[in-house]
Every structure is written in C-alpha cells, then in structure tokens.
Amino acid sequence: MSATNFLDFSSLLRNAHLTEWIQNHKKVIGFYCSSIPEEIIHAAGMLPYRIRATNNLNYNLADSLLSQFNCSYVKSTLNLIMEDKYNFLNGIVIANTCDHVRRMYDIYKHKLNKNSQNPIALFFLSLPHLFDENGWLWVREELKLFQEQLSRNLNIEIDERKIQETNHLYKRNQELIRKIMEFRILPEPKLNGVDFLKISIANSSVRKEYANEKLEQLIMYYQQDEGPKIENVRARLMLLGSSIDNPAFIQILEHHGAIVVSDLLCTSERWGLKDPLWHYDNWNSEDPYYPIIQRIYGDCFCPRIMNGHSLRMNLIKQRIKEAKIDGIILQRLEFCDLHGCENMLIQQEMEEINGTPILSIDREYLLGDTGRLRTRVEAFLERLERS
C-alpha cells in the first residue's frame, strides 16, 4: 500500500486495518469527540474509533428518534447506526461536550441497546466547562472512573505502565501530524485542505501504531523535491467552526483556486496543537494521566469551555500569522449553538476590529445546494483579490 492510499480510509467506515482488527476478534470502542481519552482505550488493547457520518444519504431512520431541530451531523451518525453500519462497535464513549452528542447516550441507553440482541457497552464522561484547578482535578477523577468501568465491563486489565507507553505513542502521533501540517503553510503548499482532512480522518480510524507508520511514509512522500506543489493559489484560507468529516465540503471551498491552509477543526488540525491552550502548573507531570488531561481538557479549543474565548482568539491570530491567511471562512452546522455564538464573536473581533475578511456559512451535513455555496465562495475570493 502506498503512502497516499492511507487517505482513502477517510471514504470508508470499515477500512482495511479495521477489518483485519475485527477479524482477529479484537474490540473497537467508538467515540464522538476529541475530548475523549483515547489513550486509555488504546492502553486496554482496543481500537479507539471516531464516529463519523461518512456516506450517509438521508435521515429516514434517525427522524424517528430525533427532531428536525437537531444537529444534522449527529442525525447522520444515528442513521448509520440504525442501518447497522456501526455493528462492529463493542462499546461507545459519550461526554457532555454538546447537547446533541449528549443525547446519543440516552438514545443508546433507552432505545438502541434495549432493542438490540447484542447491546454494546456504554460509557459516559462528565467534563467541566471552565478552565480552572477544580476542572483539572475533576477530569482526573473522571478518567480514573472511566478506566475502572472499562476494565470491569469488558473484563480488561489496564495498568498505569501501559498508559505511559500509550502516551508516548500518542505524543509521537501528534508530532507527525504537526510535521504534515507544516507542508500546508509553505509558500507553495504541498497538500491542500481536502487531503489534510482525509489524513486526519484516517488517523482517527486506526490504531496509532499503524497510523504512525503511515504518517511517516507520508512525510517522506511530501519531503521529496519532485513531490506535489500547489501553485497559483488565489487565496490562503482559514476554516473555523463545527466539526467536518466530509472532504467534499472543503473541496467546494477550494474549487475556485483557493486553498485551506489552516482549519483548527476538532476533526483535523486541533489534534496537532504544539503549545498548550491552557495549562495547570501545580500538577505532577510524572502522573500517567497528565498528558491525557492536557490533551482533552487543557488543549480543548471547543467553545464549550466558556472562559476560553480569549485563549482561542490568541491561537487564531497566531495561526493567521504563521499560515499567512488572507481570509477566514466561518461555518456552523444548523442548530449548533456553541459555534453559532462563537462564530459571531470571532466575526466581530476579527473582521470589524482586526480587518480580516470573513465569510460566514450556515450548513447542513448533507451537501445540498452546492451551486449557491460555490457562488458565495467565488464572490468571497473576488473580494479578497480586490482588497
């Protein structure tokens, strides 16, 4: 398999690595959000798998359990679950990261598991919505509780030594993603936003040992002098807002010669953040839970952290300088209150105060009126060129 074939994993729910893993009678645990302790799942000898809505075509089944006022991404994943497309999961971990994802726990508990001949293990994490000392300690208690529940429910041993080994593996994975991110911000970028999202999705769908091997191959591929180069770029864009797991959406944004060189999406660039967003200094860094808490809590870029807006803005401004951004595209899924409020604040501060051009888009998960979206993007690029 060539290095670039790894990107094709983004178009399949069951990739080759996952299929082999399941055939060897090994367990898979699904999760929705980047604020889930994958490291503990991995240390337990299982495959952490980020749930996505890839290839969903409608909401016919999900509409029986969720109203039209729910997030269409969550509805899409539920539709796939009800179509048995996720029947390879042995368990699922859900947290109170947003109301729409939070509701999936209740749907599993009171509907899906009760009506299934093979109910899956169900886990819930309660996470804080503020950065502070109490929040840090709270997360650590939640991690310990989750580890105990995982061990008990699935009859699996998880020791701290294994967690420490996994932390090193995940740290290496983030380093490799950061190296690949650097190819995006070159004067002549070597990969576009579509391909970087594909890499990120594939990375969240396999065990990290396998992912690291493929990422190293990709780095060697992009380092070649004769490797790909993207020339004649009309505009360098930053993409912010709701999570995206459909490369076709970014393809629309890049259709007219623009390129997304930074995104800070929870499904993409946030995984490779170099510097801590927020840090709690009074904690023992030798604690095996320390890097996990830092990743899922201290580095949480999500607007659900209510006192983190100024920190998020600082990171956005830093990335604008590093990646030489010409304009920002703010997008949110309909009924996504968190990013609806955050996007409004970002637009006011970045466009009205800092003068950074912004295009704001409300969207549904299923791509419908792509022609109108392309027209809006084209008009935005013309605006950037005039300025």
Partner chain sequence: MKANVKPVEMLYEASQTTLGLIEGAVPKHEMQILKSFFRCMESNLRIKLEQIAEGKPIIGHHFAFPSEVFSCFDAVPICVEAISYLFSALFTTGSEKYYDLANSWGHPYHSCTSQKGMIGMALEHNFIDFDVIAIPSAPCDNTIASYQFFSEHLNIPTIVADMPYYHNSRGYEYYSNELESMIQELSTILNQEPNYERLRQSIIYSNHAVENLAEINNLRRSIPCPVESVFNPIGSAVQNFFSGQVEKEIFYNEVLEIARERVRTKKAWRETDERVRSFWPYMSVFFDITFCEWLDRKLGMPIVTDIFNYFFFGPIKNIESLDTKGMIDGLAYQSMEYPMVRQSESFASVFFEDAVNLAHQFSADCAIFTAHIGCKQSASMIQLMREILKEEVGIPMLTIEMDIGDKRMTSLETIKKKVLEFTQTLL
Second form
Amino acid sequence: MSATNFLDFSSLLRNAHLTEWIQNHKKVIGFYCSSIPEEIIHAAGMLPYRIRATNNLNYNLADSLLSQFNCSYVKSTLNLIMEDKYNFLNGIVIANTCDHVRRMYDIYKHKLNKNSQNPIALFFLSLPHLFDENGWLWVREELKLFQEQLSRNLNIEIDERKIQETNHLYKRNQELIRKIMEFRILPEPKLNGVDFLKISIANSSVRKEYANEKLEQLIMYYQQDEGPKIENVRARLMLLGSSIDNPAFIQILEHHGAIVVSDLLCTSERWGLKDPLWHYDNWNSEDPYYPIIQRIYGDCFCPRIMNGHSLRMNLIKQRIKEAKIDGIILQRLEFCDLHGCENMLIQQEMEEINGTPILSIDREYLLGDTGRLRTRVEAFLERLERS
Amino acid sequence: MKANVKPVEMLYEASQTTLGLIEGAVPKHEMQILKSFFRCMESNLRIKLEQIAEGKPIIGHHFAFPSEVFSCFDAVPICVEAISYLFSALFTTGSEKYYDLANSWGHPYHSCTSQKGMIGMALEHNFIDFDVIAIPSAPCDNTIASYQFFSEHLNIPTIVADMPYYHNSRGYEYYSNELESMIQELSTILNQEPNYERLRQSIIYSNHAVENLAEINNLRRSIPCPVESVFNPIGSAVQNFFSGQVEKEIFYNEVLEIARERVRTKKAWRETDERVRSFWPYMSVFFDITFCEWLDRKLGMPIVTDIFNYFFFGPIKNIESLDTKGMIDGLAYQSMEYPMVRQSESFASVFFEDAVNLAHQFSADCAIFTAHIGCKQSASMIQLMREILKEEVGIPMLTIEMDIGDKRMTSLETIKKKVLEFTQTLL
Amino acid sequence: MICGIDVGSILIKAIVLDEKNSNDIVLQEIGKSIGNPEESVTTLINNIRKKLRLKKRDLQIAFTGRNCENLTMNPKIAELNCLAEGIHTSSDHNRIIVDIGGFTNKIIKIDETGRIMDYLMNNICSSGSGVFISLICKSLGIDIMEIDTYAFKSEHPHPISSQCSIFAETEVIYLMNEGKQIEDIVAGACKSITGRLIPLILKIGREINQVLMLTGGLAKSEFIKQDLMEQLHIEVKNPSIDPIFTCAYGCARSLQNTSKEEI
Ligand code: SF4
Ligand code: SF4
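Please supply the corresponding structure for the form predicted together with the partner chain (the preceding block corresponds to the form predicted on its own).
Every component of the complex follows; first up is the chain already shown.
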C-alpha cells in the first residue's frame, strides 16, 4: 500500500482499518467536535470516530426530523445515520458545542434510539463557554465523570497508565500533523489543501497507533527530494469558518491554481496547532488529564468561547504571516450563527487594519451549483493578482 | 457628558403616546392588561431616564439573566433583547432599519433579531452608552456569538456568567459561583461596593411577582381563560425589562386583580366565545401585539400559556434571613430554570415534559409553535415536540416559521392565514 | 346542480356535479388565476352556465383554494377540508393525501369519516412545488406535460441542490452550459420534488397499509409517483377523479353537506 492510500480513507465512512477493527468485535464511539476527549475513548480500547457527512446525497430523511433552520452539515450526518450508514457505532459523545450538534443527543435519545433495535450508548459533556479557572476545573471534573460513565456503561476498565500512554500517542500524532502542516506552507507546497483535509479526516477515523504509522510514511514520502511539490502557486489562501469535511469544496477553491495553505478549521489544522491558545498556569502538568484539558479546552479555537475572540484573532494573524497568506476565504454554512458572527468580526477587523483581502462565502453542505462559486473564486484571485 | 440613551428615550415617548391613545380611545374595561403594561412601562422608563440623567451607570444585560443582581449597585439595568423587540412592537417600521444595517455589516441574516436590533443601533450610532454588559453564556448560539460584537467591536466591558448544561446541584453551584464573581467584577468596573440589602429588596419584589404569576396561571386554567392573549408577549417584556424592579410586582398584581374579577363575576370580557384553547410551547409573535387581539376577538382562540409566562420555580424562601450566598444561590437556581433557559439550555426532555404538563394543565385543544429563525436550539426539537404532543396529549401542533421580531420574513397576514387554516381543521 | 371552484395560485379549477344523479361529474373547467381572480372566476362561471344552459339559481357555487380569500363571492370553504372531502368521497378511507400545488405542497391525513387528523404544508418558499418545476421547464425550453417523457429516459438524474426556486433556475442554466443532459436535469428536478415531499410525509407518519393519494397539478406524473413508491415503499395512487380537480370536487361535495349557509 502506498503512503498516499491513507488519504482515500476520507472518501468512505468505513475504511479498511475500521472494517478490520469491527470484525475483531472491538468497539467504536462516534463524536462530533474537536472538543471531545477522544483520548479517554482510546484509552478504553475503543476507536474514537469523528462523525462526518461523507457521500451524503440529500436530506430526505433528516428533514423529517429537523427544520429548515438547521445547519446542513449536521443535517447531512443525521441523514446518513438515518440511512443506517453509521450502524458501526456502539456509542456517541456529544457536547454543548453548537446548538445544532448538541441537539443530536436529544434526537438520539428521543427518536433514533427509541426506534432502533440496537440503541447505542449516549454520553454528554457540558463544556464551558469561557476560558478561566472555573472552566478549567469544571472540565477536569467532566473528564473524570465521562471516564466513569464510559467504564460503567461499556464495562471497560480505564486506568491512569492507559491514559498516560494514550497521551503520548496523541502527542506524537499532533506532532506528525504539525510536520505535515509545515510542508503545506513551503514556498512550493508539498501538498494542497484538498490533500491536507483528506489526511485530517482519515486521521480522525482510525486508531492513532495506526494513524501515526501512516503519517510517518506520508512524511517520508513528502520529504523525499524527488517528492511532490506544487509550483507556480497562483495565490496562497487561508480558509476559515464553519466545519468542512468535504475535500470537493476545497477543490473548487483550488481549481484555478490557488492553494489553500492553511485553514484553522476544526476538522483540520486545529489538530496541529503549535502554541496553546489559552493556558491555565496553576495546574499540575503531571495530571494525566492535563494534556486532554489543554487540547479540548485551552486550545479550543471555536467561537463558542466567548472571551476567546482576540486570542483567535492573534492566532489568525500569526498564521497569515507564517503561511504567507495572500487572501482569506471566510465561509459560513447557512444557519451557523457561531461562525457567522465570528466571520463578521474577522472581516471587519481585517478591513480596519487594511489586512489580507477576504472573500466571504455562504454555503450549503451539499455542493450544488459549483459554477457560481468557481466564478466568484476566479474573480477573487484576479483581485489578489491586481493588488 | 450626558450618556447617549436615544433608544430608551424613543421607547419612553412611544409608551407615553400609546398609553395616551389606548386610555383615551378604548373603553375602561377593555384592554386592561395592555393599559397596565404601558403604565408600568412609562413609569419604569421615566425613572430609568432620570437616573441616567443623574449620571448613574448603565448596565446592559441579556434577557436570560437574573437582573436582581444589579440592584446591588446604584446603576440602571437595560435589557438588550427587550429594546430590539419593543422597537419592533411599538414602531411601525419596527427595528427593520437596524436589522438591515446589521445584516449589511455582516451579521448573518439568520442570526437572532433580538440582538440584531441593538447591533444595528450601534452601527447607526444611535446606541445606549452601556458602562458594562452582563450576560449568561446561554441559552443559544446567538447569545454566545452576537454579544462578541459588543465586547470585541464596541469594546464594552462584558462580563459573562458561564452557565453549565446540567440542571443539577453541581450545575447550580457552578453557576452561583459565576454570579458571585460577576458581582465582584461589576463592583470593580462600577467602582461601587455591592449592597446586598438592596439585593434582598429586589428579590422580595421578584418573589411577589413569582407568587402572583403562579396565581395568574392558576386562574388561566379556568374555562374561559380570564386573561387576554396579549399577556403573553407583554409578559415576556415585563420579565426581561422589569426584572427585580417594583414594576414587575405591580404589573402582575394588576393582572391578578383583573383575572380574579373576571373569574369571580364570570363576566365576559370579550364578545367572542372561547372556541379553541391554544397552547404555545415556545414564544408568541412579538412584532405585532394586535395579533393577540385578533386571536381573542376574531377567532375565539386565546393563548392559554406559553413557556415565557410560566415559572417552573417558586419564590426564594426565607428571604428576610438569607445570607448573601443564600440569595445568590437562589438566583442562580431560578435563572437556570428561567422560562426559555430551562427548556433551551438543557436536555430536550425537560422541554417535552414541560410542554406535555402545561398542555394538560391548561386544557389545551391545540398547540402552535413559533419556529423563530434565530432559535437553532429549538429547530431540531419541533418535529419531536409535534409527535410528543400528539402521542401524549392528543393535540395537533401547527408550526409557523417566522422571525418573531421582523414581520418581513413571515407577515402577520400569512401568520393569521396559517392559524385560521389550522382552526378550520379543528372545529 | 352544484359547482365547486378551486381558485389556486396559478389555475382556477371548476367542477359541476349533478346532485340529482348520484353526483355525476357534469363538467370540468380550467382557467388561469393570474391577474384579477375575481374577473377570471366570473368568466369561468359564465362559461359554465352557457355550456350547461343553466339559469343563475340552478347552479349553486362554493369557492375554495389558496387564492379565494380576496373574492367577494361566497360561500367559501377551507381548502384543506375540501381536499379531505374530495378524497373521502371519491376513494376508500384511511388515506394520506399528498397534494402538489402551484406554490404549496400539502400532506393531509384523514380518518374513516374524512376528518382531518393531521396536516403539514411546505413553508415560506415554493421549492419543490408546481412553480418550481414549471420554472425549470421554462429554462429548459420544454413543456411541463413532457416531464415524464424526459425523466424516464434519464440514467443519471442530476440533483438540483438549490433549495430556492429562483436559484434552481440559474442552477439549471449552469448545468446546461456544463453539457448536462436535459433528461438528467428533468429527472433531478422531479427528484427534488419528491425530496421535498418525503420529509413531510415522514413527519405526518403513516401506519401500515396506508396508501398515498397523489393530487394536484403534478399528480399525474408517473415518474414522481414511482419515485415516491420506491423511496417510501408504499402504494401511491391517484384518486378516481382527475387529481387536479380533487379540491374543487371536495368543495362541491362540502357545499352539498353544509347546505347553503355561509361558511
Ligand atoms: S458548521 Fe456551525 S452550525 Fe454546523 S456544526 Fe459546525 S459550528 Fe455547528
Ligand atoms: S429568541 Fe432564541 S435565538 Fe434569540 S436570543 Fe432568544 S433563545 Fe436566542
């Protein structure tokens, strides 16, 4: 198997690794957001799987439960769930990350599980909307409670040693992703935005020991002298906003010769961020939960954190410099209020400082009329070239 | 320099005019509740404006916040959402101009108009000079996202009390601590020591309001319902605008007297018979309160209750002797169980159970759900609610997609058409 | 004789029944509702009278439909009740009615007595209803009556993703420019109609053995019917009367039931 085969894992819900895992009667736990402590799921000997909407074709089933004001990404995942495409899940973990996602818990509880012959285990985490000491301590407790529930519900022992081991594995995984992010921002990038998203998606659908092996192979592949490189990049773009799990969307942005060299999306680059976004100093770093709290909470780049906007802005600005960004694509899925309002602020602040040019896009999860989008991107690239 | 409070002044004038109009033109025994509301509104706004003129600081707050807390300080609390929606209810073109401004500035068209109005006012420099803003991190993404405009773009010091998702002792305790630190932060920003005796007085007002509302709701269970439907939208305004203030107590007192009288004398207060008792599991229409008159008089379809006008908690006990911690604990508990917060910032089971209980208790014949474009947290619950009300109470539910603060999305005419169509299938 | 007139958003449908002769359908007439419906309705009534040689008092009329509220003529009967009555009196009981109208789709569940148990309509926008497909046909330059002919030829129906009719129209133009086959676009458009109906039908819920009765302008499309059957695994039928006249028929029958009193 060549190193790049790993990328293909993003185009299927059931990848080869997952299939084998299930065949060995091992458990899979689904989750929605980056703020879920997958480490604990992993330490419990299960496969944490980030739910996505890959290959969804319509909303026929999901629309029978949701309203026209729901985010079409969550709607698409529900459609797949209702089509039974996620029947490999033994449980699901949801948090109060956004209004659309958190209600999936209720939909499972009041509908999907009720109608199913194999109801799955449901877990919930309440996460703070502020960076502060109280929040940190609360998350610490939530992790403990989650671990207990997971053990009780699925009858699995999770000890501290396992958590520590998992932390090492996850740390390594983040380092590897970070390394690949470096290849992205080279003057002649080794990979484009489409491929990076594919890697990120694949990485969130397998156990991390497997992922690390694959990522190492990929790094070797990109590192070779005769390895791939992208020449004559027309513009270096940064992509921000609502969740994206569909490489085809980035493909449209890159269609005219631009490359998305950085994205800061929750489904992608946020996994490999270098410095902590926010940090609670008075905590014992020997605590096995420490790196987990830092990852899911301290590094939560999401606009759901109400006092985190300036920290997020700083990171964006820093990344613009590092990745030598020419233009920003700000996109919002319809009905995503969190990113919608955040995009508004980013755009205004960028304009105020006469910063990087921005193209704002509102979109639906299902890519319909890509022609119009392509035309807008082309016009934006021309604008970048003129400036 | 005098603080800018143009929107409050405009509302004050509008309340005066409206009160003058209805007191002059409407016979004494009609629209009593509306009159009472405008009397309270007029006096509340007058006092607020006087206090602001004296130089007292202004605290902007969110509707789901226990504004009793602000009485610790010599300051003037003003609810952000209430301003947006009072504009939309009292002026012909409502808050539309402000909505459009906010939208053109990049505020998503689907983000809630309850904050959009104020965002637009700020962009037009027709704003309120808040010294500080105090909000919870609940009950929806709009609250979380839109308030970052005030803190980040306008740089208004904004204090957030983080509300956990769990309505259990751990959650209440956490929130109580959040409120406590908020009081400390307010104290620093306003440069005032908190006065907890004033807090006690404010809770006493609220306690009376809680008791009176419970009594009003008892009476509303009678058939025919002795309270006009307009009580619902204005009741929401009362809670958000007068919370912890004497006007809230006065208003509920007056409504209670009116309702008692109607039940006692069994006197019809409207010429139309009560034909269908409608229960609104969510909100009612805010942009046009004449809609409620239409429901009562034209359709004979009173709103018997909605979640905004029912308290799922009692008064804070032993208030005379409670210590500070006890008072704050009480407020933390109450505000997590506030109408809308309780159902929105928590698991949906609570929402469903409340709806089923209310529909039963108020002998509802049907339910009408206002699917407000802002409220994504309820968007996924509507169909489940429909099914549950059908299965457990046996009543049908009509859903109307709208913007409760902007008539341009679904006009009053369309709303009426849908409601009428619905009643035709019921009778 | 009794006459039911359904003043829809696009078409006016009238049906005349001979109540003395087991309610036989004597006449069906169609007019356009655009412009001034009052005028169009009057013309239609005059035509009917002329054709049947009826004096004013020999023809009792009732009105219904989305566009009837502004008529000065009376009596008016609620549209949903007419649809329910139309199906109840023309077919077996225990049905779910799926009515694809000009601007609105309606799903109505009725009991054995014809009473409405539950109903749903599409909201705000007209996507997935009659005008949606007619706008698409217009951009494709084909007649709306030909949709089946095209759709059945399609091997790879191309989904129309736009939720809004207006955007769908431009999307179709793009698709044509991209060289997509007309039959694939038509089949895709039909599928977006069923895609809009299915969630509504699922929301209403159905018991086993229930049959979907398809009424309204697009009810005659075999492609739509088959697609619904395939996706929902349920029997889909047209009523015994012409499906586009169901509401008018129900209106006439309701008029008969409620005597002449204004409703
Ligand atoms: S895109 Fe926005 S609304 Fe959708 S799941 Fe992500 S945060 Fe929630
Ligand atoms: S109306 Fe809904 S969306 Fe708007 S602030 Fe209230 S809960 Fe949030």
